[in-house]
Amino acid sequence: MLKLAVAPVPYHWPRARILSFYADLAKAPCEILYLGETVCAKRRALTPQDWLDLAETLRAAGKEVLLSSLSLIEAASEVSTQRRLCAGSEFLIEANDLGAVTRLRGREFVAGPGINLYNPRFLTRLHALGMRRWIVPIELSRQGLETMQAHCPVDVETEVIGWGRLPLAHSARCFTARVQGLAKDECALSCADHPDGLVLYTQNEQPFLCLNGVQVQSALSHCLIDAVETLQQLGIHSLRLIPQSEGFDAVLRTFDQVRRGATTASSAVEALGRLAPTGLCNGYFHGISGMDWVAPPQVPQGQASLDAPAPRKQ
């Protein structure tokens, strides 16, 4: 059975929220938990100490449990922490550049979706490097996916993000404290103001991209519920949950439902269109814009409908 995933929290959430949401994941149908900050390294809310003992207390929960890298290294003091991160963990580590990739070089790790992992060459150049498993990268259809499988090494697993907002893009800018009309390196951490991040509306109010602090993120949640048994036929490991500040647990149950069969893909996405906080796409996926939706196959085949469930504006 598909495996379910929890990303890290991309978000910068006070000590008191992040400790309580991995309270509850440890009792949550999901089998595999990624911690850590991958986004801003300014975001300290736990130290790597707190981390190891967030780690630790979920593996002995039953959780298999990873720790995160950072996606975009600036300074030489990340360059350390990243050091000593894949270093010393006695835990599997999701690497999310290239830095993170050559210091893990002889062990097994985890390519995160910071990485571009676009092919079949670079997949089996990262396989023989010590890859584990793989993070699909967000771009890529179904079709595209079916030729990765096809050459994806036996013992590699693969990993697709199934639900939440993309990351589509990291920059040495931070957008959040930008709109503040404040410096980057006196940005106050104005990100803990939006526990979900900060939506961009187009003029004709549509949600259009969320921004989040350095990372720029879709602002409709990207659902693939309803590909949950094509990606078992192929082959895929687990699916990606990316969290979110409200609803996650329900958003977690309704993927359990679904890759149990106790409910289906159609009544799902109603349930999960009302939990996305500005609507739902799932377009790369079916190798079209990535912020379309294409329904389940509730109308005849041929004529699938791109009207997603209602947004909520935040």
Contents of the next structure:
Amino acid sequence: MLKLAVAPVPYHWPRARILSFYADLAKAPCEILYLGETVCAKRRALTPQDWLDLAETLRAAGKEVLLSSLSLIEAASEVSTQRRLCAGSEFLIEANDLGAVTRLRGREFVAGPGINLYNPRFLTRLHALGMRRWIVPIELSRQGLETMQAHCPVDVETEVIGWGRLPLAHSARCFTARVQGLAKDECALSCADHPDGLVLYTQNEQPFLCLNGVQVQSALSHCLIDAVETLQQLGIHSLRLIPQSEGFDAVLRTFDQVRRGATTASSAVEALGRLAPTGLCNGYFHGISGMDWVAPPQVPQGQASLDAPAPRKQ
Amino acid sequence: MELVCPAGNLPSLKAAVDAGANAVYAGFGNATNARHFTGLNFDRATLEQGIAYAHRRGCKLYLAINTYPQHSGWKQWQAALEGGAELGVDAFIIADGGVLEFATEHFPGIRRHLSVQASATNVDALDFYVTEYGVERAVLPRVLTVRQVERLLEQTPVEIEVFGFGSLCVMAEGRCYLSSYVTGESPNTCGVCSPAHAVQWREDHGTVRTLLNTVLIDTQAPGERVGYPTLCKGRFSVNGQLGYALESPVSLNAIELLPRLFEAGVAAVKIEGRQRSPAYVQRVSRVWRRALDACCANPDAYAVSDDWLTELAQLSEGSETTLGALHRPWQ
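Switch from the form predicted on its own to the form predicted in complex with its partner chain and print that structure.
Full assembly next; the chain just shown is listed first.
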């Protein structure tokens, strides 16, 4: 059965919230947990030792636990942090920059969504270097995924992002600080005020993007609930769900019910539409604009195929 | 320190060479290069002419094959490598590991430069490409401060090329999927950002609404300058405040930092703008040639001339320039 994996928390949550989030996940129907700060090195709600302690606790609770590395590495201090993470860990590392792969030479690793892995040739090279699992780049369509699966070595696991606000870009600039009129060096960690990021609207009030410090996400939540069966048939190992501050336990339960066949995808879509902060998208999977929504074919006529469930204002 | 100038077509290539470029960079007219714009780029015949023109004048030609092929399109990328090798390019500019591998195996004698689209921002990432593919030069993403560039040069054996002038990507190159989120096509997959076929300008009583696909990127009041809707340079609303939430229309200009880049050992300065006109390429290249000559002759006495700044400002987006990420406060 398709495993459910929880991506690292992309937002700057306070320590207590992170700990209670994972305390809940310890009992939740998911098998894989990725821990760590992947967006901004200035966020230090948990120390490296705290993350390791948490990882131990969750492993003892029966979860497969991995530690994820920072996505965009600029400062020498960030290089050092990554080197320590790669050198000292008994947990499998999710590399979000090829620099981490350099430091993990000779050991197994997971290639995170920050690594541009688009073709079998590079897949084979990373496999030879120790890649045990890869997270499919968000831009790969179902067709692209099928081709990659056909060429994927049998001992490499494939993980697909199935839920959440998509990581669309990273920058040297902190957009959350910029909105507040603050310089990056005096950001006061203002991203902590936005547990699901800060929605950017177009001038005709369409929720478009979501600012999360130096990361830009989609405002819409990418949702592959209706592709669960297809993904199982393609031999996908795990489906990755990106955390959000409210209703994530319900999201997880919904995906669990669908993978077990206890709920149909079409009824789950309605529930998930209510759980998404600003609506759903799945266009990337269908090879079209990522922000588009292609409804499952089972949905009764009357709901236009390209209309996402009504956005819910934050 | 080399001056590397953009060649979107043969006239631009000639303009850059004549203005004193040490190298020009170009691509084929397909998705293999990250400036896959309509009416731009080279076919085999024009590239052959371009290489001959450049080489006769002591100028090198670098071929950009810097997008990410998927299995179904692989043959096109392979053909680009083979074509470039046959025509005698001086280097390939590559982003994808698969393309790098093929170039290393089949054309080991041709230098491999790591494209900015590979998004290698740190010494360990550069080390990956040096170890695996023998990359000899890397173009740095526009995310580092000048101090971070200096630190990197102290640590890496690879030649470093930095962007000096031109349109500014506010996001780390190679890690930005905004364009495909809106249009289905991105720099990584198709060599385009905010592609022209997805742009619509709608005018109503003098007000112009600029859309990319269905997304309203900006609205210009009567008389306001209407720019191209690169989606990160639109005006959006956050917390009820309307403005350039990601970046304003502005160009990078690092000309004042030349002595620091020179002293740090930067191998080449790159001018962005393969989508620009031959006249633009000629004017920008000429100013930068003078600046590089002045800097390399005597970095201590280097002073930015007002004439250079005036000319470059005229050629900049929104007539504004910035040091971008090189200058910490921009971040």
